[in-house]
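Next up: just one chain, as structure tokens, the form predicted alone.
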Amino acid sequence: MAFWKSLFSSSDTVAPPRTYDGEVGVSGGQPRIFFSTDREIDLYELEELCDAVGWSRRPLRKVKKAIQFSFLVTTMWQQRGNSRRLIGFARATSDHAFNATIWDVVVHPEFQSQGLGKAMMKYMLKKLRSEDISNITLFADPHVVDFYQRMGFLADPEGIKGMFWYPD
């Protein structure tokens, strides 16, 4: 409980534990992370992200489906004077009521073990309780579990067994 109680008892800004550093040398000003969830994303630059990390190619009719039909889509950005990249990316469904599940979640490899995935899902997880959302969950690949259990999230907490079907 004192996770949950730490985590939604600031402000309503979640910022990065710290600016991403950028390259030395770098001229026009310090890079800065920061959050939208503006659903305007440059489909080409989201599959680059994916790419990026490894993730098989989806087609991008589905991926702008996926996206409008999301109850949240959080982007992360890197802010270079006056040129941004997308560096991070996650979305959830939800039944608008109790229940959400968050999706792709994904962070650009030059920017992971930085703390911004744990600051992008901590802005995640503050607008789902924000609208009254009590039950988050998500699915998480086995390389990742730590990091998600790090966060607080419980691996089967009451022994309930998720069921999946998929087509042939």
The other form holds:
There are 2 protein chains.
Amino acid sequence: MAFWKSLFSSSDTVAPPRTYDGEVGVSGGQPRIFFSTDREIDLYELEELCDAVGWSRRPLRKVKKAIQFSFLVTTMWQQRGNSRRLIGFARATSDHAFNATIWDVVVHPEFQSQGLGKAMMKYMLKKLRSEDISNITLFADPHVVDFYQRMGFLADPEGIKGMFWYPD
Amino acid sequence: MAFWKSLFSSSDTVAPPRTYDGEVGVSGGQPRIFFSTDREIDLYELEELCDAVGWSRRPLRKVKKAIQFSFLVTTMWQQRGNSRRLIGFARATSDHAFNATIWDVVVHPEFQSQGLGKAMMKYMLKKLRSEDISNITLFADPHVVDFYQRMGFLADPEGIKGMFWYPD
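Follow the form predicted alone with the form predicted in complex with another copy of the chain, if you could.
Then the entire complex follows, led off by the chain already shown.
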């Protein structure tokens, strides 16, 4: 039920990467990739995805809360027949008015370097823009700064610095 | 009503800057400074405060929404007798679990350079920590990077870059 709900209510299908052209559905027996903003996510499946990229485990209770209170949650799925596999995730916090900050962007290693991370980010940016959020931000680890720059993100624009509080 | 509500339910009083020692109330006829997390803010008074530091005006409808959907809103007030004046403001977005991002930190020019901005930020950090938020972030304009560094914020820790999306 959750699957079909996500498929028809708050998801968008895309063709496989080579023919990706936005959010156009494709039919046929081929595996397909689709995005969703549905928050009914199996937390263990999400943990598995995060394990696959080597992230430290976090308490599922807190992950559940973070998903609940994020402004936007985006998932990326591979569908084969009736089964689907979680292959990407990202979320954004926001004040619902001016600012959004994107966190926890992850694409399963088997699906990296195929333009899918970029497609997922584009999907997310489009959703945020459609909500009239003008200031879209993130904190990028050094090895992904280039990736985000290619997507139109600027590091330290006009000298603005991202800062993190480290308690003594 | 809103005033007393804020004074007794979700506010903390502080002594004037010279004797500031946390969130200890002071009595007597002296003007005093206090902090609050009450969201019943006169939007015109807030606009006046932001005007005083030269910020661009923003639609009050959106400011209202941003306040509503911020995780934490902090105001700083000067109280003289029965009247109070808004002299500082800051707010944070959050996923209520891991991350918070602080936005719109403003102290009225007449009250700057007295340690009040620092006191307001400390108040805010304490509130965020009490909610078990471990990752507290912000984006600092170049001229306030030093201010935040003195408060324990690090710029670009481990090469992490703050990035902003600039649509083509």
